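A single chain comes next, written as structure tokens; it is the form predicted alone.
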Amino acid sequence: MKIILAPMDGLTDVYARELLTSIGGYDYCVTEFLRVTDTLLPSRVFLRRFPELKSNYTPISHTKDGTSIFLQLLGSDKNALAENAAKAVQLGANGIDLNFGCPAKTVNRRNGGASLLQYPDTINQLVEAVRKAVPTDIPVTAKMRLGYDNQDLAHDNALAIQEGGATWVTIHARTKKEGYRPPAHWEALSPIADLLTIPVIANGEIWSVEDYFSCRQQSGCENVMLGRGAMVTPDLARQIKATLANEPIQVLKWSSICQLLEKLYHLMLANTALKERYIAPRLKVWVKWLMPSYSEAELLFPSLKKINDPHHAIQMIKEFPSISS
């Protein structure tokens, strides 16, 4: 059984992907998404949006405490895909995710993300290429929706992403016209799962252990990726794992966030090339997140979100009390 940590732009970032597979659970990361559109880009793009590729990393395409991380790719140039998933191979990504989810305006506008899900055969063509130009032995996998206003060619988008020589494939449960809106229809993806021969991920609406076991009697999958559930429990996937392993719980107590926070803040001070000016916001941003599991963070964020000086902020983070001790 699989638990992979999601793309989420802005959010799934160098810093998300090191503190939330360091408390465990998770088995793969995918990169937020690396726009492509007709060139090869420059090595210093694929850093910036995948660290974990640089030297200092050992291995690279990891956590620091080991967790494999792919790369996403986001187009609709099948020579363009083609040519930088080759050149991420070079770099040392270990797999290669392609993008026909987003459901952002700006992203479909443009031919990418879950607007291809209207053209099954070019969904094919862009999985075949990236295929083709990276080694048998990296995973070439794709993330999709249901569909784009429905679900009349999830089907077909699951065969094409197969036929193309996908490892896997994960589906969002929602169609891009519904966007993050509940329910997801987990009992949509069981019939896809039963057609194809590769592994369904089944990702959306996962919040909770509860919530996994819901959507694994539903949608026949056991393998999940955890998105925004993993930012509102960071301990999700351990506590899934453990249940399913018959181990007892152990909730992060309001002490370990703040642990957990206070080294998001001490990751981006270190990073010399991050202007101090985006630290609070991401902190803020964060406690946020955290305010439907953590009554604290709830509690702290309404004086938190005035503060724009991230050493008060954390200070402010490190002194909350917990409300249970």
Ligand SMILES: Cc1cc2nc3c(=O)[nH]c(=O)nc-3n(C[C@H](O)[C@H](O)[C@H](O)COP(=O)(O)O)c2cc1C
The other form holds:
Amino acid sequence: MKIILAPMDGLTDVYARELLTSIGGYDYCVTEFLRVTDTLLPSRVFLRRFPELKSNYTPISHTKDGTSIFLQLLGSDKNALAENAAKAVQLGANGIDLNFGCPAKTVNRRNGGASLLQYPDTINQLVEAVRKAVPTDIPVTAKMRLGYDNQDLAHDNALAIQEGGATWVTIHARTKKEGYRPPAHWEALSPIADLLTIPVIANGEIWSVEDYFSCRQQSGCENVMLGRGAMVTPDLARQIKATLANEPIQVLKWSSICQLLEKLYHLMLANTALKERYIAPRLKVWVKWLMPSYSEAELLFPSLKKINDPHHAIQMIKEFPSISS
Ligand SMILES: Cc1cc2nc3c(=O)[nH]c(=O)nc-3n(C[C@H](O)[C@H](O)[C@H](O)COP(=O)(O)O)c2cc1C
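Would you mind giving the form predicted in complex with this ligand, to go alongside the form predicted alone above?
Below is the entire complex, every chain and molecule, led by the chain shown above.
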């Protein structure tokens, strides 16, 4: 059974990938989407989105803890997608994921992301073009939603992805129109998983171990991708794997969360290309996401949000006492 850390633009960057996979439970990560128009992107653009392609990461295209990372591409020009996918693999990418789920207006206006779900034939051609452009041992995967306005083409799109040669398909169990509005329609994945011969990875609204089991029962998919749940509960993947292995769950304590945030601070500080003024906002974003799981985060956030100095911010986090034992 596999758990994938979701691509989340602005959230699951190199730092989040390193921190979350260091906790354990993840088998793969997918980078935030890299937009491809009609040109071959320069190497620096790949490296900015996917710093784990740099030679100081060993093995390349893995997190420090050894979790494999795929590059996500978003676009609708098949030649450009194929060329950029081939370049990414030359740079060391372990796999290519194609984005057919992004609901953003700017992306959809240019016929990228979820708008492609209206055209299964185009999706099929894009997957096939990328599949042909990269070596056979490099997985090409795709991420889709159940549809654009409705679910009518869900099966056609999933089949189009499979027939294009994808290794697996992740399905965010909602249409583009539904955005991020609960519920996720886990039950709609079950007939698709029955129809396909490639694995279907279920995605959407898995916030707890209980949600994992409900999703698995309703979708028939044992493999899942975790998005926002991973930000709220950083050890969610580890909790799911422990439960499946009949092992006791060691929930991450606030003191361990503080150590993670300190690591985040040091990683950002060590990056000379990152301006210091960006550090405190990132720490605040993390603490905000943690609020539903940690009352410490909820109590800390009102004072933390006023702080712009990163050294002061991390001090405040470190000094905040644990509430539970
Ligand atoms: C802030 C944010 C950014 C996202 N960026 C991407 C992205 O770059 N590529 C992508 O395929 N999906 C993206 N998604 C969608 C997630 O990967 C995932 O499909 C969605 O959040 C549902 O899963 P969840 O309920 O576990 O969060 C994004 C979601 C959020 C909340």
